[in-house]
Structure formats: structure tokens, C-alpha cells
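Below, in C-alpha cells: the form predicted on its own, a single chain.
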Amino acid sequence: MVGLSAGEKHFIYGGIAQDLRTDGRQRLHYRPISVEIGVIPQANGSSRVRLGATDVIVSIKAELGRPSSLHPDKGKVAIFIDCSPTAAPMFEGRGGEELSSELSLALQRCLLGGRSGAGAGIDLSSLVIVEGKVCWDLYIDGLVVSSDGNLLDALAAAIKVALCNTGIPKTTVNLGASPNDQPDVDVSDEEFLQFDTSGVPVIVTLTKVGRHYIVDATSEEESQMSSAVSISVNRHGQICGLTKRGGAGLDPSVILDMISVAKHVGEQLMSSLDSEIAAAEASAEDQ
């Protein structure tokens, strides 16, 4: 928890009320975002995203698995987040474990939809190789290197960038003589298929401080929040998930207004990410 004096708290509240935050931003503006791709060579895809002083790394590993009996036409995705104890004092001991679990669960809710897979921002059906028998399991691991607020948005952005960098090995399937036989799958070491990220959303977190809400809150601003709503929105302006934290309740009309703002801000964030991804890919090709 960030310790602030009464004067510092008053300064934060006053600045947000006047639409001029302590770092010079307006209420609905993000900090500068920077992107790196391919930071972990042994992974199928990886990225590093910096949002102000918040710094996160995501790696993606694809392994052959078996679809669940409930969803034989879908692959599987698991998200695990680890908060480095050096990222912030509150991450030491149990604090880091609890936040890691909270972030993992929130990302699953916002990116993977319900238990049925409906509304998932990641197309799980594209991960199936042989329905009911063989699929790709994607393991998404995130590491919080440095924390200065708004971890959920930064991690979701890093996941989207890492998926853009992910190559799924091309497979050749040899079906057995009997329909009950397990197919023989040959995995190529040289040919890869680019993962389709067109439907993968970004997450926009709106944090309520005083009577107003802001995007991309810093740690100091988060310490003064009454509640926060994280909304995942895709390229078409569709809502893929929503999660709330903080004890204060919100009027339904306020949440509807937040969703409208998230759609607008999400469009800007998506555009910034697209530009950063294109620049990172161009830089990687030049090396």
C-alpha cells in the first residue's frame, strides 16, 4: 500500500477533479506505452510491455493436449501470473501470491469468457487439431517486473502482443485404422502458422477516485480509489468481459457510462498497440 500524506491525497483528488492529474495527464489518457516482441526465444511467442513505470513480460508455450469431454471442439488456454517480489514491497510473501491469483482470475474472465467458452476473446476452436482427440494447449505465463499501477491493462496488452508474436507449429495428422484410435500427429520444426489475434480484446480499467473515474491509474491513484471496473473490449467495440474490485457499489447507470467510455478509450489503446507492434516487428526484421 502506498503511504501518502493528507496534502498528497488532497493534491491527487484536486487534480483529478480539475482533469489535470499529478503527471500532467487528463482523466482518460494512458501513459506512454512501449512494446518488445520475441524477448524469450524458447517460447512460441513472447512480449514485454511498459506502461509508464509498470513493466510486464508474457511468454506463450504451445503443447499438444486432448480437448475436454465437455468441449471437444475447443482447445485450452491457461493463464498464470507471477508478481516478482522486487516489483513492489507489497508483493513480498503472501501479498504477491494473492495478487497473482487475483490477476490470473481477472484475465481469464476478461479474455476467455464463461465456462462454456462463449464470449472468449481468444478463439479456442482454432486450437483444435482433431475434434475430441488432439488440440493445442496454450500456457500463458506473465511476470510483473515493476509495478506502478494498472497491472491488469498492461498484462492484457502484453498477452495480445505475445499472441501476435506466437507461431503455432504446422501439424500433419495420420488417422488410425479405427475411429477410436488416437491419431498420430507430426509437428513441424520449421513451418509455423501465425495465431489469429483479430478478436483478442484489450482491457480498459476505469478507477473511481472521489467523484470521477480515470484510466491507467498509477499506484498512488489506486491507493485512493473507492472501486475499479475492468472492461475487455475488442476491435469491433464488443464487450468480452467485465470484472470489478473495491468495496464501494456503483449505480447501474454509472457502469453503463463506464462501458461507453471503455469502448472509446479501448479503440485508442488498440490503435496505439497496433502501431507499437508494427514498429517492434519492423525492428526485429532489421536485426
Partner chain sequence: MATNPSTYSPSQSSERKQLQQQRRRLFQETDWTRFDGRGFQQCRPAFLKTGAASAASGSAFAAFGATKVIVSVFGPRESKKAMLYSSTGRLNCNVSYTAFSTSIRGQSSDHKEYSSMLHKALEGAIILETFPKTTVDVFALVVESGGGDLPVIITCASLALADAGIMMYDLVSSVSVSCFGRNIVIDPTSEEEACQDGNLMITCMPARNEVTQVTLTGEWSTAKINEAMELCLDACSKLAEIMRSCLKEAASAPS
The other form holds:
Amino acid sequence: MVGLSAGEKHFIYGGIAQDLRTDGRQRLHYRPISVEIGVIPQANGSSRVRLGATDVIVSIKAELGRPSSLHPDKGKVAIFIDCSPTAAPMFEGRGGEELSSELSLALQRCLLGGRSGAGAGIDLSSLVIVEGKVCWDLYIDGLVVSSDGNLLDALAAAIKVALCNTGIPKTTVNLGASPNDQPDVDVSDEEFLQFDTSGVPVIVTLTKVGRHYIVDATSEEESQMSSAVSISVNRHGQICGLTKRGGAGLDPSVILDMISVAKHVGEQLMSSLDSEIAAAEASAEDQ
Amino acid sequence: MATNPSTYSPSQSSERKQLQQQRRRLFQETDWTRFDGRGFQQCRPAFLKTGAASAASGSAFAAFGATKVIVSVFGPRESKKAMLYSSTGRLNCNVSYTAFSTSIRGQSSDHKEYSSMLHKALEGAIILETFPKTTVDVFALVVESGGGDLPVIITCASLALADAGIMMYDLVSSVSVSCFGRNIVIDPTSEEEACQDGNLMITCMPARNEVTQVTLTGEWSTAKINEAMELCLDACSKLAEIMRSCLKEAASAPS
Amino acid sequence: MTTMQRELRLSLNQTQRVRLQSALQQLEEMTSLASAITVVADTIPVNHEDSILKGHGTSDLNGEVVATLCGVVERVNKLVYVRAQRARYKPEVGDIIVGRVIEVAPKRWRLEINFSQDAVLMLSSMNLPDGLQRRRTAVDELNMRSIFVENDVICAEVRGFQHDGSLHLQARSQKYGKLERGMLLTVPAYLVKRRKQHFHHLENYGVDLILGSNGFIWVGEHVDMNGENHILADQVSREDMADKSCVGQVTQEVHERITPLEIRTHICRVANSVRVLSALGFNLTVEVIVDTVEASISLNTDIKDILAAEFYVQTAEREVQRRVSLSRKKG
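Show the form predicted in complex with its partner chain, please, the one above being the form predicted on its own.
Up next: the whole complex, starting with the chain shown before.
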């Protein structure tokens, strides 16, 4: 992350105030998104999303596991993000750990809902095979290949696309002789069930610079921010998660305003993402 | 088989054990066909490309069958650690595996030593005197691990260094062979590696005919070592030709 | 992992891809380079009877001259050397460069200039604020921060090399110094060739364009030689005062005000044109940049659409036209 001189900072700040950012975008405009699916053949689902110069890859693996005793009728989902040193030399070794854990936590908060499991973007009850005994564990691994700001939005979009691409293998269950036996689960190699992704939200990060907020900040603009709020919005316009970063305090009315802006922008993002996914799937079928 | 106490894959592991036993019996016979249809002395098709990561000074992507690696090179840059003046440059290597690189999530073998082995393989080829006081960082990321990882990492790293314009005495290419009883099999996949009796990996600079690194495990007779080394060196020089044509292609792109 | 092209992060549709391919192919044919590309460890054909001087990028192997870099072989009289095509910046005395201050050290500033080592600007190589030519005193040393602080962007000239290869800079003339009111772009250094002029004032747009030979390009509001800004004459508006009260991060200098929108649009247009040209790998000269900006205005392209796929392909096609017409003029 290169530092900026006072003159450059002033220029960026002025641009945001005048609704003309350094790359010509308006404040509420996303960079061009490009989407690829099925980039990791050995995973159950995978995707690669490019948002300007930010490049992330997400891979989803499903493995058999045991449901937790608190929620015997639900599967489990775990999200891990890794910032690789190919993105920036400072991510070598432990350099990227703080950023990775921050991103993982924010994504978990937005996608997995409350403690009771309600409101989760991913329907966990569709992952259970035998209640209380066997369920699917979904491991969502994100890799940051190149970083130019707004990693959270890019990762959330990539997770959504990867889930659209995910196929859960069909299982046939042979229950054991007594109810305490571990059931024998036969995992099919051929048939796959498409995952239901209608409830998966997208994340819109609003970065406050001066008096205005911008969407999809580049790393230069992020270095200028006073605070940032990431809001997760689903298809029905409901808020599924909210995270605030940055030290500056925000007026409560500002936060409410940000939420309504995020809903509006989230709708547009969702529809552009849907069309990108459709295009990617169509081109994948052609090949 | 569980690496993580809360997950297990009941039917998968018993299936896998059965397959492994079958294979071991298979490998002990004298004549068998490899699972991907290759002959014993046939390497996997090599796909090499430069310029995979735009943020780096130089980068390369290599796909040898199911093994896929990205390497990016940063530098020469100022050495961050305050060091006394040194008339030679510094080389820093780091190899990491992604969580989804192996079929069982999170299980990646021995990659801590791969970083130092990559360093030893490359330092003989780079002309360190050309960048005194600065450091060159080489970061390798294994995206998919399909066997023969370290040779592919070394080959890809050498390509990335040439792409970054670092002066080298020669390109470095690397090939490994496995031995099964009396058979020598080149460029093993991960299934073959799991049941091998021994392994020989050679890293060399083909144009200079110099070997920069040799590692050998298992029990080998001298005759077998000779045969294996010849096989490896021949494969290394062919691999270097592929690397050369890849670099030529990248160099003739318009500017 | 399907396609990963260098710096191309756009998704092109089928027709755009085809058009781009044909344009790039035509450019490749026009630049006749097929002759002497070498790769590391290729033997360079030399006539052994002549005494050949082995230059940069070559080494000796059993009496043969062998390349240690990937690039093009150049021969000048008896000197044989390899010129890397996508080379890192190679500084020469008198180069005009743009750099960023990373450290304020006793009697010097250290600048980052996209080179393997940082460059040094001595206090004695810099004009004092009061403009007098005098010996630097201890008070001047303490006041170094009043001239440049960390992260400032500075334009300077290469004065010479130190013994360990790092650069000495000087910024004694009025045209060098701190750059404000604009933005800094980083492009690969080999795209900026050495010319007579590196400072360009685009009068139609009121924009200053400085093409640093090290690949740092400054695009900003025009500032006169005397360091004054004509528009500065319009004083601070009340709106600016209100803006400033909300933000603590911006330096609160009375004469600072925000760049007017019209000039800002021109600055963004020029900057985006530079980005497109560098993504395509074309040499950056004022003519090409101005051409691209004018084309974008005449095509009524929105500023952010300059970075989109359509304009990208059109720029490649325009370059083909330009080179064709250039070669026709020549012969």
C-alpha cells in the first residue's frame, strides 16, 4: 500500500466531492466485473471474479461430516480466506494473516446468519443427510490473487458465483441395524444436485471519504477513508449483515442513509452479477 | 485419514484403501500401463505461459497434467532488512499451497522444505552480482497438486525469473523419476508417488550441462541410478526447449 | 484456469476478441523484430575472428557468447549486447524522472523511483524556499520537512550515480519540485522513451503532463513556471470552507481549493488514456496520448468507458491506422 502525498489526497477528495473519481467513475459506480466459473476442476464449485485490478478465486468443497449437537438438522459451512504473496510481497508469511481473518469473519457474518441459523444466505438445512448423524460440510476457500481495493465485495460476489456452480453429490443412505449405528452413506460420483442460491446475498461496501460515500473503492481511495460500512443485501431487499470498519464515528442518520443507498446499489449489482453468471454458464456449455 | 477431527468421509476412505492396495499389487508386476495412458518414459504434456500475474515484475503459470503452479517474481527491490553492504543480491523463495490444491482439503505435504529446496535450485543459476544490495522475491503458489510438485515449481520459477529480466546463466529445468521394483517411471502423478519405492529428482541447467540439485530417496543400484539420470537429463533438455519457445513467443509480442 | 493475459482484465465478446487479434497481428507484422530475439542461454552468433566486446546481458561459455537475458541482440561496431524488451528502468544522467519521497534523512531525501534501488536527493541539490544561493546551515537541515515530507511526489533530474549504483538527483531548476493537484500513474518504464521534452502543457485542456523516464507519469492541473496557478486568483469559496470543516485529514492551507470540474474531467480523460495505452503496451508519447483523448471526445465516450472493452479494441485499431499512415509517409 503506497502512501499518498497531501496534494494527491486532496485531488482524490475533491474528485469524490465532485462525483468524478480518478478513473472517471461516479460515486456509486462499480468497476467492470468479469466472471469465470469452474476454474478449479477438482472442487465441487469454483469461480474467479475480477473487479478492476482486484482478482479473487473461490473454491467450494463438500465433505461428509457430523452435524453439531445444537443444530442436528443443519449442515455446516466454513469460510477461509487466504491472501497469497503473489498479490503483494507484504502478504508473505504472517503479513496477510490479519487481513485474511478480518475478511473471513466479515464474510461469515454476512452469509451465515444468526446463532439460531435463521436468516442465513445459505440454506443449511438442505445440507443435512441424516438428521443428527451425517451432514455435508461446505468448505469455502477464497484466494486473493491480486488486490486493488474492495476485496470484501469481490469475495462475496465470487462466493455467490461459486455457489451457483456448486454441485452436491447425490447420496443414498443405508441405515444401520440399530438407531445408534453410524449410517452407511453412499456418495454418488455421477449425479449432482445444484445448490439453491436464490437466498445468497451480495455485499456492498460504502466507503466514506469526506462528506460523501463511494462504492467499490480502489486501494488509493481506501487509504483516504474515514470509515467504511459493508452491508449485505439479498434479493428481497433485506439486510443480512453489516460490518463497520475504520475509526471515525458516524452519525446514526448517516448509517441509515447508507443502508438505503446500499439496497439500491445492491439491486443493481445483483442483476449485473446474474447476467454475468448466465453469460459465463452459457460460454462454459459451448466449450 | 481424518486431518480434522470433526470431519470424516466414511465410505471414501475405505474405497481409497482398497484402490491403494490394488495399485500396490499392480506396481509390483513388471508390466503395467499407467493410469493416464502414458508410457514409462513419457512425461506429461507441459503447458507454460508467462505473464500470469500483472502486479509482479515477472510471472509464469505452469500446468503439467493435474499439477498447476503460479510463480510471481518481485524485484530487484530494496532489501527491507537493514543489512551491511553486500556485493551480491539476495534471493528469497517462498512456496505455499492453496487450501483447495489437494483432493483432501487442507492436507499439504512437506511444503515447508520446498521453499529452501527452491532456493538451492535457483541460486546457482542466477547471477547475483548484477543486483547488489537488493532482493529478488520469488513466490510460488501451488493451485492444484497432482504429483511431481517440486520439479514443476522449479521449472515455473525459472521461467518467471527470465520473464522478470533477471540475469541468469541458464534456464533451470527439473524432472523427477519414481522407481517401482525394477521399473523406472518418469514424471509420476500423485497416485504413483504415493506407492513408489524410490524417487530421484534432478534439477539442471541444460545448456551448461550442470546439475544444480539432486535428491534421491529409496534403495537404488548404481546401474539404475545411471539409467535414471540419463533419462532425467534428456527430459530436462527437452523441457528447456519448451521453456525457450514459450519465452520467444512472449518476447515477439508487439510493443 | 483458462486464460490469463498480461494486464488484460477485460471480458471481450467474440467480435471484439477477433478484432483485437487482427489488430495486434498487423502491428506485429509491421515491427520487424523476428531477426534477433534471444532467450536465456541461447548462443549469439558472432564472427570469432573479429574481436568482439561482450556487453550487457552476455556471458562467456566455452568460448561462445551466450545470452543471460531474454531480449533482442544489438550490435554496435564491436559491441554485442542484449537489450531486454520489457526492461526495468535504466537510468542515465540527465533523465527527467518523477519520484515519491519515502524517507527524510539528515541532509537528504530518499525517493522511490520504480528502480531496483532508491534514489537520493541531497539538500544541496535543491533550491531553498527563499531562493538565495547560499550554504546550507543547520537550520536548513532542521527545516527540511518544510520543503518535502514523506509521500510527496517530486519531479527531478538525474545528476549522477553513486558507487553502489543508486542515483543522485537534482532539482535546482524552477520546473522541478513538488507536484500537487493531480495524480500519479505507474506504467512499465520501457513504454516511455527518451525525448527532448518530458514536460508537456496540454493547453486545450489546461493539464500538465509529465512523462517520467522511470515510468511514473504525472497528470495534473497546470502550474506556471513561477509556481503560481492562474485560477488561484479566484479566491476560496464558502463551499470549500464548509467542506474543510468536516474533514480533518486534508491540510488546511488557506489557498488550497478544489480543482474545478472541467479541468478535472480533462485530467481524468488524459489519465484513462494513459492507462489504456499502457495496458495495450504501446509507447507513450504526447502525440499518441493526445490522439487518444481527442478520439474519446469525438466518439463521445464517457470517461469511465475509456477503460471498457470497446474503446480498448478501437484504440488498437487506431494505432494500426496510425502506423500504416506513418509508413506510407516514409516511403
